[in-house]
Amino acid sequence: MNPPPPMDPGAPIVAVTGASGAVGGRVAQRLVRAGVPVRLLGRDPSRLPELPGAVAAPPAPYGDGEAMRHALAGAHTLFLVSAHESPDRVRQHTTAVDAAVAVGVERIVYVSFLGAAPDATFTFARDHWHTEAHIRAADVRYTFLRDSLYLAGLPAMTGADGVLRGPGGDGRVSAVAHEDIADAATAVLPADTESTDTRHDGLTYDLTGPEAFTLAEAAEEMSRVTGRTIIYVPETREEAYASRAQYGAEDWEVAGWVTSYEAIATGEMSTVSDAVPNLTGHPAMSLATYLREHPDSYRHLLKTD
């Protein structure tokens, strides 16, 4: 692999949060491979990853005004990753706006969700658009990249009994590999260190899959891949909660759990969207590619005996 270019120490930082996780951390390293000024933010420091010409931030908590306007001071744009699951989440993503626009920072690049709205199926794409229009309201140039349900989420959400079990129904889901939704974030970022250039200013991107499929569709691609029988089982609402009450998980998280296949039964992550490939310039990963190139994702499907 080629080494990046120099970075110019006079150029505009971008900001990355969630840097040691799947996105951020994807992120951070084709921006630094793009040349482009990085600082790295997350809760630990000590988790992030070591990238040639990125610098460290200290601990920084969404949640902790002080902290994330230390963070991002001199920063010029922040790629924001939703922060995880919580009762408060939306606290804690209006508190690291604040803070961004408090220190100047001049651009905000937010991570949301596929069919975020104050009343969408999915509770958690609640906290999406709520986070969204605390954005919007604030003195901050933006752009809001809606990514469907992850396509590492499919053989995740399947036991090692080889059942794909939840509320789905016949509805489908245009899943997205992590990998384009950094592709994306990273064709979008590098506008930013160009004040004049306001192409994604104020936009909103869905970032899908090039298909949406039931989730008895995605249980047959596991099938192939995995050599076994993989099925979906349709759940009702009750038999949902009444599945996932053995791990004794809070009711907030059940809920988001549980309305997640609810919202994929309605229709509202079935959208198919060519962003990915607008913004990339190459496709969107299918189901079947991704499967075939991440086979850790799937290990745990594979029969032992």
Ligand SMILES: NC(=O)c1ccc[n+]([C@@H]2O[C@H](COP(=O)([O-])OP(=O)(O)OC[C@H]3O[C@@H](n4cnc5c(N)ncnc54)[C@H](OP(=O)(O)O)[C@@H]3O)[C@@H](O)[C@H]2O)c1
Second form
Amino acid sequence: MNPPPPMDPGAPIVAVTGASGAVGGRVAQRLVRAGVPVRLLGRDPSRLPELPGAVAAPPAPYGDGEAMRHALAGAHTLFLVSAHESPDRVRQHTTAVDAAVAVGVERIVYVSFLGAAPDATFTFARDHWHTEAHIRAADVRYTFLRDSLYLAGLPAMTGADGVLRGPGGDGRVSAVAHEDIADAATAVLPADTESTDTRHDGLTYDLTGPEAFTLAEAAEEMSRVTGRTIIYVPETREEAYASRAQYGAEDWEVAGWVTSYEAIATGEMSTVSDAVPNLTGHPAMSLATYLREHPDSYRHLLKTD
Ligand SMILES: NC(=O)c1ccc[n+]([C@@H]2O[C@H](COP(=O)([O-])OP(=O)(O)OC[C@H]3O[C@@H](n4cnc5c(N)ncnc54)[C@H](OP(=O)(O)O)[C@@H]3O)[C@@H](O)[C@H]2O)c1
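Since the one above is the form predicted on its own, can you give the form predicted together with the named molecule too?
Complete assembly follows, chain above in first position.
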């Protein structure tokens, strides 16, 4: 790998939240590689990656306004990855946004969700719409990256018994790779010193894979790559709640799991957009390619006997 280009100490700083995670970590790595000054944010600095030239901020939980103001002071752009799901996730997000505006952050690039709407079938997608609404109303430039279901989610949602079960009907999902989300974000994030590059301001990009497939087709693809028969078993809503009761999760969380499939059934997850190729200059990754390149994602589906 070539060394990153030298960093311009006067260039605008991009604060990357979720930097200990899958999306934020990839984005931080790419920005550093491009020579963009990066500040890494997370709730626990010991979980943040070590990247040449990137600076780790003090602990920055979204719900703590003072900590967020401290962590964001002097940053030009905030890359805001959504928080882990919780009943007060919108409040956590709005606290983070208000902190950014209070310390003079000029731009927010928020990772939202495909079909975010106040009445979205997928209950967690409603949080994203409320967060977007708060950002739109704030005194800040913004861009929304509405990603589809992660491709990584498909093998993860399939049990070791080789069954993908849920109330997804025969709907389609345009699942997208973490890599493509990170590449698209990296195309949007860097700011010029004069802030004259407003190309992405006020825009919403749907970040999707190259096609929308049914869960039965996803099971077929996983069968091909594992050499084992993987099947999709469509459930009714009642069956879905019953089969998830064993996990002892709270009602709001189980509703999120179940409605993520129901949003596939209604067609809300079937949008296919050209934003990934347009922003990145390369095609979006398919499920087949994702599985080929990420054998760890389906290791639990390989029969050991
Ligand atoms: N599109 C999809 O299919 C899909 C699936 C699952 C989740 N999501 C959403 O997309 C987000 C990013 O996905 P990912 O794959 O990158 O998840 P991930 O690997 O779990 O990373 C999440 C990151 O967000 C940080 N974080 C979580 N809650 C936070 C909070 N309250 N305050 C500050 N930082 C917080 C975590 O940091 P620390 O834990 O180190 O503080 C971590 O770095 C998730 O958090 C979730 O909201 C999307």
